[in-house]
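A single chain comes next, written as structure tokens; it is the form predicted on its own.
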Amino acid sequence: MVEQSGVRVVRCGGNKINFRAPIITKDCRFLICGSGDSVKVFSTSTEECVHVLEGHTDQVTGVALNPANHLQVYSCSADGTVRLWDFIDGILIKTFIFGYPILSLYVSEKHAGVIFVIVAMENQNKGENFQLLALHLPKVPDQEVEAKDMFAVLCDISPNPGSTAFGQGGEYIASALGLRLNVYFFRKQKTYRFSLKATDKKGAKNAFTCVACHPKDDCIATGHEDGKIRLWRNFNQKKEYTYSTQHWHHNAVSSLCFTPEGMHLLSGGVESVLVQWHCEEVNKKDFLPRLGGAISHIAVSSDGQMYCTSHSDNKINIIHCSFKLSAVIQGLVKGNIWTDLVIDSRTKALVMNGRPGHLQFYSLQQDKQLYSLDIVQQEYIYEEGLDQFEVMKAVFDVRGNWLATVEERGRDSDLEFALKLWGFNESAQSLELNTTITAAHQDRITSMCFSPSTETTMLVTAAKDGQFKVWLLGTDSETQKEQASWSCDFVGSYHGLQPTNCCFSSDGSLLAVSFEEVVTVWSSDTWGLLTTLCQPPGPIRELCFGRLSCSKYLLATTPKNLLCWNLLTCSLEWSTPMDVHLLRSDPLSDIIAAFCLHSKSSNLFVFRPSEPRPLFTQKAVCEGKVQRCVFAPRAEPLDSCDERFQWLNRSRLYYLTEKMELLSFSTQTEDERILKSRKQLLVDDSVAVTPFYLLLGKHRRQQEEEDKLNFMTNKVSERTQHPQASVAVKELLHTPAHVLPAASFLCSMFVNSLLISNTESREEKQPSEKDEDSDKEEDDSEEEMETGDGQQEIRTQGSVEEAPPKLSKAEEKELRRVRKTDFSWVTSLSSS
């Protein structure tokens, strides 16, 4: 990432989660996947992401659990390290540092303390090729070691993790490439070559895409581009190997998994289907579909009670085993990016295309989607070459009561498009579809934008029939119930150009809209032209008002130049020579960003209108060209920013590139303020990390503040039988579990077994209390006392100079009762 001058860049979420397969934890509580260069761990309940491992420097390509510990996770990366990990405190344990990249991680309990990994090799007469290692990790207690005992165990295989697999718990290994497929046994250390031809009868391709081996049989199941998956006995004779097929998916197979116990084989492809074969019965199947996007990836888990799906749309499926969808985990879904970034300004969401038809509202904050709007609201079919509509525009209102899209299908002559209108449902919290205008122009869209101004709802259309028209929000009276509707209030035009551009200034009195290379601005109250504003010839890319201070400044961009005019004298403020092919203003500032392509990469321009020169410049932010960018309000603004960053202060730019990565910009006070609000994890390394630790290691740190609290007061108090010697706890932990009663019947007393009895402290704390409450009416009714006539007042005899004697709390008592005696006896005596 780019670091320079205090500022760098770093992405910032919507990473990957379908790169590799995902892999489910032996109890089923949590999903562990790559995403980017961290690994994420999900809660297969809640969907929420429990923990982040970040440490690799690139692309995490594989994850497996620990054989030896359930409880760990290797990971493997482009960076050329394996770490080791325990997810459940997020904790990093070890890093073996192989020193090539990785593409690919595989782990089996019969070969302890190895791990088999995909690396590129190079070959001067094929190119590049791939090799399966086995890769010894040594056992130091260094936390990073450098790890280079390996062998070579197959060659020239394929990089897609999913043709190759382990049979029967490590005994083979089996992997396919093109149209052959390689099964290495291990004990024999021999390797057998099966092949296909390129063709069969009916022309259907055989090229093997995945591979999957049965648990406990001998039986390899291979899918194909044809949609055919191939079920291989006997392999282990090379000249007696037979396979038989199985046909239901109409494209390519792309994942196949079986359950634990071998009953079912899990398949899928580009249907976004879920087949599960039964082995036992051929010709039975069951079916799950409409997941989403294409399947990319099955994984089961060890018990076989629960199924996941990785597809296509960056989305992970959590399925029961009974076939009912139990959880999603969507990510940030990456496609054709049609729309700009756009924040809503009701839940901060970053709004853009999402699954086809869709816009998804994503939270930059929680690094995930919280909903998905249908807008064309029609079933996708998944089939090439087919026009289906697309989301082409979308924009928010000030206040985001009214989101306005726009969708289209077909090209220039046959072209389908609609206006739709969504309000904001307080009732129901959610954009309902209020107006649906089929007709809105003649011809394709090019730009909209609404009105920033708060007393009247306005959206303004520009389309390429050489019209702007103007759109009102008004409530119709008529009905009982007043309901809001959108009417045409005015169309413009200008010498029959075709408008390109519109945008409003900050105060919503002035409409600018571009006519190819003229700019006209136009009064919101009259729909009177003011000024035409001319520049060198060139059509008009982008164009945005300054706000605040520089509300007067108006800025375009042509292929060669950025220019700026004066509002106020008509005239051209400032040019500059540069191809700025993208132009943003920040909302809460007077800042406006520019992104311009120079040597096959992206540079950044910070600049405020009033002033040509820039305050911040950033070469060589991405590569390629950016495509889309927005500002986003912070949720706590930066108040100790450098000034060179105070553009940083109040939002954050975030940009999306070719790659289709968000990326932002992260200042060294945020960093500090990220690293401060982390919380460090400490583990006493002479005690295993075991659930019960996890569970009673609170009660540990509770009981040993209660004992530096008594020490400190000198109160002198009995220790508390610590929770780990309850009976309940040992009965638990000692009697086998098949002669358990049910849990529900041990939940009760193992959870009491863990409270601290109180009924002591109680008994201890009455007559403390008891004394306090008599302390308390003595102090009363000696200041009673001592605001009297002064009768009774007692003081204390003794020079000046020596410290009054200290009394203990006994003495104490008697000198108040004392105090509180009756003397009036002693004055009737001595006046009688």
Contents of the next structure:
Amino acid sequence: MVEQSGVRVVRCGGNKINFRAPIITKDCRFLICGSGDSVKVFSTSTEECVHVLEGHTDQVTGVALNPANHLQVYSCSADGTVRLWDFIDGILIKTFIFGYPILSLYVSEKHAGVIFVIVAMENQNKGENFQLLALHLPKVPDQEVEAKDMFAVLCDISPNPGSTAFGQGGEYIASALGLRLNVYFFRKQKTYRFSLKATDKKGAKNAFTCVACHPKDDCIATGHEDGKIRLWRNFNQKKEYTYSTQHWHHNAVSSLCFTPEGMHLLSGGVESVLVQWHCEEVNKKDFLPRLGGAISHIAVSSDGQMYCTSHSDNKINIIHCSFKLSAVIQGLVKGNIWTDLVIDSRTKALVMNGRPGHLQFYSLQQDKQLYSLDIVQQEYIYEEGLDQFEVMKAVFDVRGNWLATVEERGRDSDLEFALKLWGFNESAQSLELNTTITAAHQDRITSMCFSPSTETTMLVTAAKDGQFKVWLLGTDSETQKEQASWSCDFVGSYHGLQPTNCCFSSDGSLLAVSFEEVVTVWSSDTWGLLTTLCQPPGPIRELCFGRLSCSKYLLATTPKNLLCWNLLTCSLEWSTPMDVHLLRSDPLSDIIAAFCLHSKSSNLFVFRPSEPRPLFTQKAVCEGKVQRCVFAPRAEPLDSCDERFQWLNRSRLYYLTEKMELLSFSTQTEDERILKSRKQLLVDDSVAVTPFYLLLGKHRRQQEEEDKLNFMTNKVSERTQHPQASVAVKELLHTPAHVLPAASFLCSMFVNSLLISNTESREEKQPSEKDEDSDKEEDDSEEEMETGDGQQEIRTQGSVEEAPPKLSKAEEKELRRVRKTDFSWVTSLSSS
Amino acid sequence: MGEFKVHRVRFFDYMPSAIRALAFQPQREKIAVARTSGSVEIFNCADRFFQEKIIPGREQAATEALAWVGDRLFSAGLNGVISEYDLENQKVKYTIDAFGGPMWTIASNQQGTHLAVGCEDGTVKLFEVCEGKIQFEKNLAKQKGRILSLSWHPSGSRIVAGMMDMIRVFNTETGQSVHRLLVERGIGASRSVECVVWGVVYLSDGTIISGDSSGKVKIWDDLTGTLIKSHQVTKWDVLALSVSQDETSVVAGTSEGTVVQFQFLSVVLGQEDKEWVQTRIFKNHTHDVRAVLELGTAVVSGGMDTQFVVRPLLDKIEERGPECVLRKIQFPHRSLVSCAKKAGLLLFQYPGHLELWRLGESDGHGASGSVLPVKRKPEKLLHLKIKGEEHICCSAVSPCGEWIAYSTVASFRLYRLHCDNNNVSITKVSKLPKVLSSANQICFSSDSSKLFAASTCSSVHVVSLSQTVHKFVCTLKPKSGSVQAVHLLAASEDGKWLASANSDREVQIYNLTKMKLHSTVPVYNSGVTAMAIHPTTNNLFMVHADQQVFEYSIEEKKYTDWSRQVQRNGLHYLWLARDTPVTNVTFNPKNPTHIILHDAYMFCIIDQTLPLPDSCSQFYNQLTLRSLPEKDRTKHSHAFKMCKTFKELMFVELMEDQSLVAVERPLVEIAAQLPAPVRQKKFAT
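Go ahead and give the structure of the form predicted together with the partner chain, now that the form predicted on its own is out.
All chains and molecules follow, beginning with the one already shown.
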């Protein structure tokens, strides 16, 4: 059905990358993690996503490097398959069909050809029950193989993948559930069970939360609910086992990991502090605090050079073994969303609640967080039960110059809130706090909006204290400040009723404020009440003006009806009995989207206010209620000719479901385009992917296209410059940074190479005095791109390297001579 | 169980002294405990850690270390003398000056031939253990700085000494130093302070383990003299070390009050390669742990907080029994309080003085559980300081309140108390029979006409008291010829019988009219902790360290039917699991079937008319009974009626006027008098 309509619901990025522990490849260059139903490969140095391994049809529940080939990775999924990938090229090698949802995956070098999976027990009679299976992977060359050869290793284990771990050399496997630790020895095929008491006199909570095994010694580390870590030894004895206890975490230990040599033990919990315990000296420990959300997983690379931690705020930190944070991979933070989904018109980013007390700016195109704006500007304490400030509302004005936020804490009786206005600073290219209004209203702000008119910058806030206030960017001389600040201009109320929504008409001349069951329309010039609309009665939920050709219409929803008034006649144009709970207008067109809940799934209606017949309907877009939705303008408009999908041409509709999934609609033409662009993104894997590289790559591709064009149209000898230009770029990229000549020298060469002209000789005679600052920036990014080849270049560049910044005339001449020489032989050498 | 007017006495300021040293005698399973007051106590591990003997201390004894050589116990102290103890008669046998200044440590070799002491002047002196004495043999090479700890290699050929900033290994044959192991100092402010090696242990495989004041436990190899591993155990000092018999476990006591266990474990399971790994931490003390013992099945520790703690290692114990519980022994296992039942006086025994108090009075009648108004406050009548350096070993007040007797190791004193109205005066009885030079236990007959004093070789001297003449009557001796001292005496109400119990667990009953041995109670394999003769039936009621109770009919010379029934039925497991011994037995003359006993945490009335509890019945049933209707109570009640209203009981006695005296000593008050412990960072403070 979806295929027929030509529009399908797509999951739109923002998947959880912290669902399972990530892995770092053997060479530490890539980090692999499951993200929704795909596996993502990130570069550890640049944080860019290199590959998206797609093929699973359900949540990916585990990744593990193939112990036989470290360039391959296994992934398992709830769709019941295990897939083997080549993550360097992003190719699916094999699919093993298992048939039952897999919850977790383990591999061990000792057990070749076998992987271990956690599955839910079959014919379960009471509650959930899980077991660990050893799955023999058949050695057949087929692409898709059914893996049916298996045997149960441990029964009744925890579904949490962190509470099962392989011991030293794969000799045994340790698994904890509740208050019991099971150790299964493969050789003896014997299980030892150790249990703890639920509590003791001192009130300790002893339940196990996670398990890790020492890679060299026979020592099992277990984390506990009260923050204790126990190190178990001698666990092949029934009675004479022993353990030592360490206590630092004040709350449950969520993850434990030994470094490959067993020198250190890493632990993390809700405190978001990575603790490094020294196994030799028990009392010594190192801390890396303030990493973000609660730590959910810890992983270590096989050479111990890199650690990574997954956090509850959908983030992966990559940490160098010297305990320095080296990279951050941040996904869409999907905690509690109180704000509406807002589009920042400058960055075209989706703005919503991010980390606690922050707003995140999330690029929908690139599926990555651009930045996070600290609204509350207070340290957030990761502990349950604390009442801390949260951003409740955020609104942008039309041009993206102003942002208004409301932060709140406390319940109704001791409510504290503040209205903050943020102005865009052109020079800093960032939002800066302009005004903080601590007592904007007597009670909670229910709604606010900016005026869309271009002349005045105006904000209207409506609050539960029965008033709506108009705030203007103050030009009044009283404050005598250099910077204009916001002040209250008008306070309106209507019969002491509580205002619930406010909305400006598209030209900003009218303000509609709904007071419970009455909609009032005010003139924004005089602040006079123009009219009231209250037919048919019902508490107003949402209020929305039509746009462009339909700007004379005002739409409102009540629990029973969707209403449309014509403001020219001040009469009800039409109404339909529909329980619409979300109404959103497209800022770029005159259409309006409405979501309504019907039999536990949400339906979407897209319509023009001028005609009550919907343009487009889609039933069951998702299960449950749609929480938020927004129209995001497209970078390039689509040119779909099908009438039904024209509403998707200029903007895209994103919506957030109850499960906090960000979904969108995609047309067929769009799908094709994405597929095409993805192929283009496949880049030379010898170079780390950076934005800078992508820029260069684009440039190169353009040149290649131009080449083709030139080749086709005329065969003029201009082409001679291209080899040299590409040589310059290649040299720049392929020479290690430490042997490169001075940046000032390179810069001119680089800029020259970008110029499309044949007056080569003239330009080169101009002295290359460039801005030092920009050079430095480029220099930095060059260093990031360094790769390890090009021995020849070192020798050829060696003489140039020592060139002092201040050059004498003779030297300058010499340099120019050197620069003129053709380096193209270098490429021929290096490519051979 | 009846209602009593209770004198809740809290003015006995008993203050135990800190434990300084522990020594274990593996053959007889006995532990000797040295306290800072100079007293030495012997605990029997096999008999539920019953405190069998107490050798009273003396002023300025300053015992620092203990060592067993076979059955002989030696101590060394800061007063510079080595003492050997006479364990039978519970006194110091002889002392010998080592001429090396204060001594910090003493250690015996496993062969039992030599003793080594470490002195302040830096010498390790070897003494040869001879029959009945010890003889100086030689000095090992003299070092600079004091010797704080010593440990013999099991072969006896080498000895390791912990010193300031270093550890030395000596060859005992040549007396020469073999190795000099330097111990680094602590970091920070403690860098300028010398590192004190408080404890060393020499293992048979040549491993040396040391604990020092920088908080580290270090493991050394004596072949190369190199450090193998260092464990930072605490921020403060490691004060004591002890190794188990099989050398697989070492425990270290620290200033933080923790005991840290190290175990010799194979790093990879199933392989021979073993390593010392820090495992468990026991935190049972609030103050410095000055001495630890690793017994194999339990870890025993003691320190500044005066508690003697036994922590069983459950992984080493084959079968769980009532012995496998954590024991904290705070109070001595014998009564320091004696009571004049008729006069309402209490005599408190302190190490250096006696206090006599008159109980308060109240005429009010209140509801059960209410506090009565006090008409007359309790009054301290007497503060009797003893002469000489020796501490009191026993004391007693006669039931009429007229006589007070006490004994030290060196002397026996008897005083007569004149108490008319508010004037209290005492006179020392000067002409005492010569046999009364010293006593291990003192008891008066119920009519205060006779004094019984237990003396050497389990003998009891009987002295008749009168206003003027004090006549020695006779000496009662057992037939067994036991040389152990008597630690309990009980006289019958009618003055006919006297029972005595000694450390050989023998209970003798003497006929006082004939002045000869009447009978001997069959020897039971656990020490008697409390006994008394019933005033009407003349049955001897005994409670043993393993919580068994016996009733012995003196006239019939056999156990009573009730006692046999108890043995047949067996006692309730919760009664057997009680971890402090019963220290006093008394009877209710109004209700002859009631027997009142107490231990440190409860007192109990045994009603012999009621059925015994079986294992499935609720043992502590007082609250349940109270909630039941009257007629159902009899169905559910059993012989043991426990009362836990009073905690930390030192003494319970029923007075003549049917009021109960309960002497409490709250542990918090003891803890408040202790010096402040080392500062420790506590989470969220």
